[in-house]
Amino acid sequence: MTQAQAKSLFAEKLAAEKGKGTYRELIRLEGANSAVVSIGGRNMINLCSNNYLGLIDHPALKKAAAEALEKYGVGAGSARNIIGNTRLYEELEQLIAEFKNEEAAVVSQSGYNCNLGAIPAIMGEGDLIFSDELNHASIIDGMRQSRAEKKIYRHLDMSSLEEALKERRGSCRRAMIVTDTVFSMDGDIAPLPDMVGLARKYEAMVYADDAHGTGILGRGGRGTVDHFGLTGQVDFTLGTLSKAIPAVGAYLSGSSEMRDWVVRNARPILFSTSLPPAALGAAAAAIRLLMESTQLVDRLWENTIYFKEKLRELGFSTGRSKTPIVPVILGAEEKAVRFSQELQKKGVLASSITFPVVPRGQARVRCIVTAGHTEDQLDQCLDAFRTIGQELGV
């Protein structure tokens, strides 16, 4: 194929995906992704941002990031196994693995690298994987990866999934349900403790994926295994360094073998160079944060539920929500669409999100409620709300 050709060929994908309605154009910040962003000079409100804490801009966070530029550097310059791996590295896991009570805990370039990784070293031909199956896209991939069998129950339904076992467990090797705990659509969670007790019940492991649960549910944000009890019951739990902890990367959490197993198996760590350092300092101080103190994810949570009781006042539906993650369910796309649009007139920056990422009729615009946002922002976001709704007939 031509250069003429291969372009061409693109001008015709991206004509398509604009004839359907499908392509969006990017964003341009001009500032920290904030609870308040600048773009094209002009000032919007964030509902968009997984900034669920606030700390983007945090001075203790930019701090760290800058003295661990200025001893190391701007990058890592090697895979961990050659040469990239030093002491911030191995802190920050320490770290980790005290804030989750785990043995162990091994850093990744991002949560989708630590599933497209750890996945696969953990399971293989002959083994069978149980999945929910609204889990994350990089769930699935490290699932195909792995090679191992998989089978999946429907969202959240444990009658579903023991139905699953029953039937499938003695036919495999081993066993392993995986889950998103907290769902980015919808903010429902997943019912951990039910999941363990099968997982016990027909020896299987659980793996669990606490992107959006990491920071916000549990004593001081130490994720959703610890809001239900079950510290030491989940064989793996995977938490993101890039939302909460607002850096880059992701991590692990399990046993000092899983660790050490992973670290030297996932190919994801193996094949790509390291974090730069200064991720790695700035996530270490966001959960030395967490720590110290309860405050950001107190605040996290009188916001949303503020927000929420607000909406729902007015008259909106947040569906199965349990979370900061509200989607504000309007039906048709288009009335999704044409909502996120008035909004963003108002001055409020909250996403439409469409079928195939959710089922047709269960269109919404997705909010984000931060630890970063006033009382007063929000009520400007429901007057936006209460004024856009009645417009459009919501």
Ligand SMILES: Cc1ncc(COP(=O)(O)O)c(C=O)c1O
Second form
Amino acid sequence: MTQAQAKSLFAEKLAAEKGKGTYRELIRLEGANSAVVSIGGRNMINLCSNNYLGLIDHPALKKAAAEALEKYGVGAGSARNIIGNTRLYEELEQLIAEFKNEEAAVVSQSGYNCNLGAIPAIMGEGDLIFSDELNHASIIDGMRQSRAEKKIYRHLDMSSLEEALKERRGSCRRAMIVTDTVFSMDGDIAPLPDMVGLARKYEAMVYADDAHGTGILGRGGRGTVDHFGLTGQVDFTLGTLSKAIPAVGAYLSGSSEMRDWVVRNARPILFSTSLPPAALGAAAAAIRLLMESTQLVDRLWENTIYFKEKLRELGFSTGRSKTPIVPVILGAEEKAVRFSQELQKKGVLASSITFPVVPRGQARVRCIVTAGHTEDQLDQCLDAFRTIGQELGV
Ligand SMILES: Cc1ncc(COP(=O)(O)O)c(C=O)c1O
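Alternate state requested, the form predicted in complex with the ligand (shown: the form predicted alone):
Whole complex next, starting from this chain.
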């Protein structure tokens, strides 16, 4: 194929996406992804960010990142198992284990990478993974990579999970139940205590992806496992260092044997350069802040409760949300897209989420509340919701 032919191939693919209306323009930020963002010289209130605790431009994190950068340089220079393992890495893993009250933790380059590497390091041919139908794409990719069989159960439905376990547990070597803890499209929470109960009954392991629970749920943001009082009872807990803890990276916490195995067998850890020192320094500083005070987590929940209550008073449905992820369910796809566009005109950024990401007829505008929002900013968003709701007859 010539370069010109390859170019026209992509031009055709892009034109097809534009024709279907699925082509998305990328938003270009001109500063930090904080509560208010600058786009094209205009300030907008940001309801799209995973910067749950507002820590993305916190002075203590910037200082720790700068110090790590100064001492270790800009990159790791190698995969972890060659010479990309620094004191910073090991100190961060120990700090995470202490924070989570677990024996150990292993850090990888992102939440996506962690699922892609850890699931195949734990499960393989002859094993069976029981997975919620709405689990994150990185779990799906990790399962594929593992060559284990998978059995999908209905979203959060414990009778569907038990039925699957009853039917299939006898036919596999090892079994593992894998779930998002907080689902990023609905903000609902997996019933971990029931899952742990079923895991015991059917001799399965539990793998909880706490990407959107870490720093949000549990005492001082210790996560969903802590929220349910299950510390020590979930075999593998993934937490990200890219959302509430706003650098980049992720970890898997659990037993020290698990840590020693995964660090030596997860392919993204073995075959990809380890994290830059600045990210490790910033992540450690964020965890130290969480260990010192619950102030930011408390503030996040005050904002969340305030915003949701006011939205409901205005007559909007927030679906199954139990967390700072607040879907405003609008139904028709066009309505959700139009609503989000109108919000932008009024200086509020909130994504429209439509089919196939969510089922048809359940299109929504998804809002993410953070500790960084002021009450005045949330009121401005609520005003915009009220006016647009009236205009569009929602
Ligand atoms: C449940 C879940 N797992 C993993 C990830 C990936 O995390 P990261 O952005 O650190 O790769 C996400 C990201 O949105 C997620 O929602």
